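Shown next as structure tokens: one chain only, the form predicted alone.
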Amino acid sequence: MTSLVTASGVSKHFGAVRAVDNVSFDIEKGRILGLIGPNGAGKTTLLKALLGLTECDGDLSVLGLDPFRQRKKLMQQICFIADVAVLPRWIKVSQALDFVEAIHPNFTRSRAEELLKQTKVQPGAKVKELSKGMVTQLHLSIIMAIDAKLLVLDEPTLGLDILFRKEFYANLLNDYFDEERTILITTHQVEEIENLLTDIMFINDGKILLDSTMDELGETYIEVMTSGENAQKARGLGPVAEAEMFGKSVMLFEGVSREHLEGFGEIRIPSVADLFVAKIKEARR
């Protein structure tokens, strides 16, 4: 596989605050990575470093380029959606297409217009006249009309209702993503993207807590719901987290084989949300 993003010892400090603290990771081509972390974890600072919006210590390469010193060249191969409010409210839809067509060499206007015809977004409408969901549709139509190697989505569906969120990700997968493109998503609605992801990364206090493929999660982490004497026996295997549910103990194990846990209770693969909560609590302890 080929790494589109390589980070080695990357740090960013704001005075005494370590927003990104000596992180190292690779993002491979043709993957969908979820970057998950609580507020203030360092997600936005890390994204800004990847996009060349802030300098950092360490070594960082994005598409083989230095994102800060070669940003103009890099942005010709990257698309980015932060919050839908970044579009000027006074601009018309057709003018937004004019602008992107003028500045982005890999934008195909006819493709964007074709995608917009599948929505209720009218070319003559101003952004301020569109609902938040329609602005997202406009954003996505523009993005999917750009031949980019890396798509960065920072809370792309924030504030949208569930129908728009489902449609957003369905369109992203069906009409945009392929093995030549890579997508990086940050979101607090991790349950909604769990089935889309090929890779997951947890960040907290600027440090990477977990960097794994989704397939590896099922091999590394196991949850057991148990009680009574079986719960005592299970605790002897050293769970990394334990919670109470319906009067039973739910224990999370890391690196313990399924065979060792058979017979203690109901065994299942933890959800990304449950694993995230357990990892954050473990780090804070």
Second form
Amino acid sequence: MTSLVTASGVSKHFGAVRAVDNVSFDIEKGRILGLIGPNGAGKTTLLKALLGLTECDGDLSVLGLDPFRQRKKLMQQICFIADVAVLPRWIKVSQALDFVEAIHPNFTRSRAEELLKQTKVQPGAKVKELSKGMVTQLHLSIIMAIDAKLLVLDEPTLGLDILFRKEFYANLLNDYFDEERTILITTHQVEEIENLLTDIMFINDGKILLDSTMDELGETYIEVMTSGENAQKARGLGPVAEAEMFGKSVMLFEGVSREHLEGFGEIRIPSVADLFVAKIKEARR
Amino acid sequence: MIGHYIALIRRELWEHRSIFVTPLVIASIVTLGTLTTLMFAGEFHQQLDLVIFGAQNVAGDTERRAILTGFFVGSSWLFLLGLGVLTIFYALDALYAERKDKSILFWRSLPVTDAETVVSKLLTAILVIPAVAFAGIVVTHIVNLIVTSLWVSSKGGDAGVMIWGSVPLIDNWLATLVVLYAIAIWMSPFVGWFLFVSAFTKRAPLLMGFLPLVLIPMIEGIFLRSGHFAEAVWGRGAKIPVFADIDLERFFDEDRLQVRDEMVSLLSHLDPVKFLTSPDTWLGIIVCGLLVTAAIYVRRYRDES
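Return one more block: the form predicted in complex with its partner chain, after the form predicted alone shown previously.
Below, the chain from earlier opens the complete complex, with every other chain and molecule after it.
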């Protein structure tokens, strides 16, 4: 496996605030990584450092380039959707395509036009005349027509309704992703993307709490729904989190084998959201 | 590389429609002024016949050229005025609007450097805006000459002799072009300053752009009892070294009691070499360069989050 992104001791300070605090990780080619964290956890700052939009301390290499110093070269191979609102309101759909075509060496205009034909977005319309969902469709059509090695999505579906969100991720998986491409997503709506992720990273207060593949996650973390005497015994194994549900105890274990737990009750793979909450609580303890 | 700049400048023209609208508005005002004048003049039949007769038969080529040049210069100055205001507003908006509407994140997600982007905005201000204004001036001149010719013909005058035979189009247009670009270069430190303000200010770019230009001279006046800054900033426009020194004795032909032929040429009053060799011109270019570099630096290093 080749590393697409290598971060080693990366930090970013804003005065006394450590937005990103000495983090190290690798992202390998052909993965879909979800970067999950509460507001102000440092997600966006970390993405901006990866994209060369902000300077940071430590060693950071993206596609073998220094993002901040070689941003132009990097942007030929990276695509980035920050938020639905970033397309300029005055631009016409056709002008946006004209501009990207002139600027981007890896953009295929016919592909973008093909994708736009599947939507209600008209080439002559201005961005300010489009609905929020249509603006995202436009941006995604542009992005998907760029042959990029890494796609970075920062809260791409913020403010969109559920239909658009589902369609957005379906398009991304079916029409875009292949083993040559890598996707990095941050979002609040973890449950919507957890099925499409191959890797996951939790970030809080600028630190990485968890960095794992989804496969490993299912082996390392196990949830048991139990009650009564079994609950007492299970508690003895030191769950990382416990919650009450329908009169039963739901306990989350880390690194305890499945065989060990099977006798106590119903075994489940925890949802990313539950795991996230447990990890955050653990970190705050 | 060049392709990038063309795309970036085209982008500026899409966004800032005022670059086209302003010359169009001025052209309309000038043409409307001409039409009004002609209609008004049409009321004075007898005097009009006399004037047309005089212009056609008594006046020489030099006088006719002088009058037409006067009209040309007048309308061109109106364009220059509009151009100045347009450029100030354009430069103040150029790096501010993209931050305000957050589209900067989209622009910066494409393979274009901050330097290319800022330089494309500088080029738009000092190359493209004057070029569009020049086109506006040429079209205005032609339209107004045609309107006036038709009117003269309808009054029984010979437009071929009175207007087209005498009009010093090339001389006027070349002179206009020289003056337009000389002013753009001469005033470029202001463009640099407004671009810099546009790159850093969080709000009210117009206020932030002009406040220092007003406050610093006041502070200098109060504490140092001098006016160097005010002189350098507010006095600069009037000191543009592009006009040739006019020798008044050579201006007027005492024998024939009229302006000398060659003095009617606008080009003869310009001195591009003097402009390009003036240290003040180059000082301005350097100041502009420094301010534009500062604007690039701010766009690159500033973190919006």
